[in-house]
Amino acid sequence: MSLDYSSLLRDDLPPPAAQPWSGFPAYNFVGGNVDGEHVPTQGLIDAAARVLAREGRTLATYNLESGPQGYLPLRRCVAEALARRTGMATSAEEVLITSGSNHAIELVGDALLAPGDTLLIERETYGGKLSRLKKREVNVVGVPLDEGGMRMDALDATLGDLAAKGIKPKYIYTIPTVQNPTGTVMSRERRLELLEIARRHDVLIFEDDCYADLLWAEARPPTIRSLDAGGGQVIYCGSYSKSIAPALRIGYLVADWDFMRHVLPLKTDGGTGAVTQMLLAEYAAGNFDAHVEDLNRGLQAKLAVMVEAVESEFGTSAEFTLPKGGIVLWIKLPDEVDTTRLAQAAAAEGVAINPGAEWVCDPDYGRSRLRLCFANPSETAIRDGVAKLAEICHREFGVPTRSANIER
């Protein structure tokens, strides 16, 4: 007789996998995932071949001679690449190589949340970050979005109400650009107003530009940390997951060592994935750029099959406001459409969606919503998923009542 396990796990543990995972769905659209021919695979295998044969004695010791905070040779890349990029004059000192930038959010989480405090948050949000919030039994507050970015009158008018009641947040989360999932980038103007009502406020902006490199709508802004001209209002986290490869599993943490000095001690974890941090900066150092500027054409054209076929399938049955880069289409459907329960009939018939409610602040908000992630797939596949969908949706909702893929 086996062990019946039940007995010992915890009572807050979430819902068991159902089966173990057999493959990705014929049409996926759900995550994070990118382009596998964009993904630079002799680049990598030249970059590692290279610095093993020059540094791999350093892989006798933890964190590669380079202490607790990540490769040095990386760190400095992140460094330029950030002051090159993005107008952010950084230096290594300041960063921190985590296991994305999940890691990144992780161990803020652990430095500055505890059960029952309050952070400001976009009303649509990366739904990691909902989630992890959710497991902390923090309250969570949502500002509302426009075209813009987070919304600068909101955000003020729901500072002054929680200090009316006594209560300081511990932080502002914001995507500014190519926010996730409405990809829309905050101005430089904005964020001069964000910086000025967090000073006002006193409270502190953790700025997660983890899709900024993907942005082909219009020149990158200056991130909030480079605005910041007092310093110390803004701490800041990026990654390579979507402008090299997310299995690489390499994000980074920027801050001032008045910060940073707290978060190194909750990093236990022995260093991240020593070699991929090396192949990673021995590749960036001179290719990044021209890699990323690649990258986007890509994706662009991707989405403008993702962008043909939701118009053709859905018609005017979809609303959705063209995103400025990244990976994925936000799209409302009419009222009557509940996008969770879409995403089930879907799944059972190998279309993969993420349903709006787990990106919103407020579930009865995100219902009718839905995320379609457009990178990863074909373009045939997003053509073919997409009118599978469609038919999927008027099936259960009668949403499209006409599409490409139903019959007149």
Given for the second form:
Number of protein chains: 2
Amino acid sequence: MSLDYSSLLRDDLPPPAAQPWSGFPAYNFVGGNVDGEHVPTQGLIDAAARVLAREGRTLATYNLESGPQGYLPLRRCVAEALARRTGMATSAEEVLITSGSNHAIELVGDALLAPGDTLLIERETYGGKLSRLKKREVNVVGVPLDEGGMRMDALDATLGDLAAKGIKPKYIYTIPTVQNPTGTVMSRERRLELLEIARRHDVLIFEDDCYADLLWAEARPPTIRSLDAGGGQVIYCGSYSKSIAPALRIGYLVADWDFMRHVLPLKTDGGTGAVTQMLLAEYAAGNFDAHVEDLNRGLQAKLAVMVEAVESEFGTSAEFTLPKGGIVLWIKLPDEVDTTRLAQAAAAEGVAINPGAEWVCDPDYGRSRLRLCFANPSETAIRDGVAKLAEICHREFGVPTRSANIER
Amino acid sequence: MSLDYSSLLRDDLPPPAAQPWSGFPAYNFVGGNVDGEHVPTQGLIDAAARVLAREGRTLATYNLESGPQGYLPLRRCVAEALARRTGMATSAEEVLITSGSNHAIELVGDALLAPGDTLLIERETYGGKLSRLKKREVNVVGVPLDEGGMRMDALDATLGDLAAKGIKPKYIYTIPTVQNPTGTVMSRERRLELLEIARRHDVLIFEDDCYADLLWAEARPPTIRSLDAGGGQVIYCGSYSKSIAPALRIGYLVADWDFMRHVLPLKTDGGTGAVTQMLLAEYAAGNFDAHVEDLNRGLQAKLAVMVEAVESEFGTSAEFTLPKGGIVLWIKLPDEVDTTRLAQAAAAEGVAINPGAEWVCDPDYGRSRLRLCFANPSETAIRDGVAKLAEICHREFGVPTRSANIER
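Form predicted in complex with another copy of the chain structure, per the form predicted alone context:
Everything in the complex follows now, all chains and molecules, and the chain you saw is the first one.
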């Protein structure tokens, strides 16, 4: 007779997995996968040969010989890249290597967020972040965006309203450069305005730059943290998930020591995977900029294929603004389309999409929106998958009425 | 003017780090570091060249193309090693790759433990585990050990006492093979007795075999999980931290799907580091057994040096039982020695030790005990460090009175 686990489980668990994983859908437009053609495989092999021969024996110690903030050459590499690519002077002592940027976001949450706390966030934002915040039982207030990112008039008004109720948010979370999912970029002027508002209301800013390397439509603006010039108003995180590969699981937090010292005791994972830190430091030091330039050319070409497919298959039914970089297209369909239902119908036929309701603070606002990640599928898969999605959408909701100039 | 972080922090945080990490102590006998000479550097380099050339492009997707349980070839490798080395038939579907075995332990805790719950644990056990349980606000009941591991008479009596109070523990946690810190091994007979007791009281067993590969003084007994023969009474975890290198951060959970399915949604880390999973699977498939044999010969030699040093420097003041494998010596000093104070005095002079109070359920029991990890320091460092420790102990507590046949 088998033990009955159900009586042992906590009573607040998420639903269990239905069955073991059985492979990717044929047309996979969800999440944050990147382009397999651009993983720098040979560069990583060469890096492994050099760095493991030189320092492989240090794997015998937790944290190598670099302490809990992570492999020192990688922290230096992050600091130098931030200085070189964004003009943000950074020291290795301000950098904490994490297992992806979500890990950095979680550690900051562990340090700051208690149940009942309030924080401000872009109305459209990363779905996984929202579900984690919900678990923390915090009050998430969404601030609307326009084509230049988070709207400063709305932010100022929201902070004023909260102050009138005696509520001071723990921080303002923003993805200012290639926002996820909207692809917008906040201008230098707006960043300065954001800083001014945050200072006036005495609120911390959490700047998430995890997509910032994938910007091709304009020059990269200075980070908000660099504009603060050591004022301690901004903590920052970034990632190699999009610029090199997500399965590496390497991100980083950048903060003053005065903040960092409180975060370190919360990182109880025995260190972030050291082999990957070593390979990445060894590879990225000399190759990162050229790699990203090449990667972005490839992404830009795939975006063009995706845009052409959506315009051809959905016609005027699909509204979107061209993203300035990144890996996703954020689309508004006619009001009669419920994208959560569309996603279910599409999944049954091998097309995976992120319904808008999962990527916004207010599910109603996301109801007819969807997010399509174009980085991983081949150009053929993009064309075929979008055609299939349009066909399913027409069948379920009656739109689009015309596809590829053919009446349905 | 800088932002004041102190008003933003949660009020239940652990003490902040005092300063950035500044290097290892000269004589480092703490934690779970292993021997740098035995990290299979060249094997990992060769593995990297092969596996990244073949499958490097799959790093572009979260979880490679293996789903949330981890890289399939590594899960197969774990399953085959368990069958081959312990006789436990295991399928890849029962294996979840985690970022070290602590991560497996944490995930099981997330699934099972709510504040106020009770669990049973060996009285002497891994310190980090105890501090994490304390944070969960659970009731930890210690079961004493003898030279054959957890005492079954004490376990049965404890379960009876709890039942009389209407308390049913969530699980019995045990390290049956090369227990940390005592180095004991539970016999096959005792394992069968443990299973019988657990079944009679209807309690789950959590078997932690993270040190089990480092057993040299006797043949490895069958795992408790294998003796249960599919009864679902036992969940199991293991690790490559001790057998290959801790900085890899690769461990695994083994459980029936019926349990596994509840754990998977709790693993929200975007997957365990995939480069390391790939390298490890590629390396371990053909080399693991020979590597471990070689490693164990080296550890056994270092243990001999440590034992000789302790006997020479502490004489009859140090009582211990020779561990059957592993990387630590667990020592009892005379009652007048407070090892927490000794650890502080020693740290100031470059000798790091784990005081017993941090590795037992009842701090009083650990007061005069200490744990010395001998795997990482060189033989010279072991000799010199133990001599220095004896000198400090004599100065602070008056014992040992004789060292290396010289009266102090």
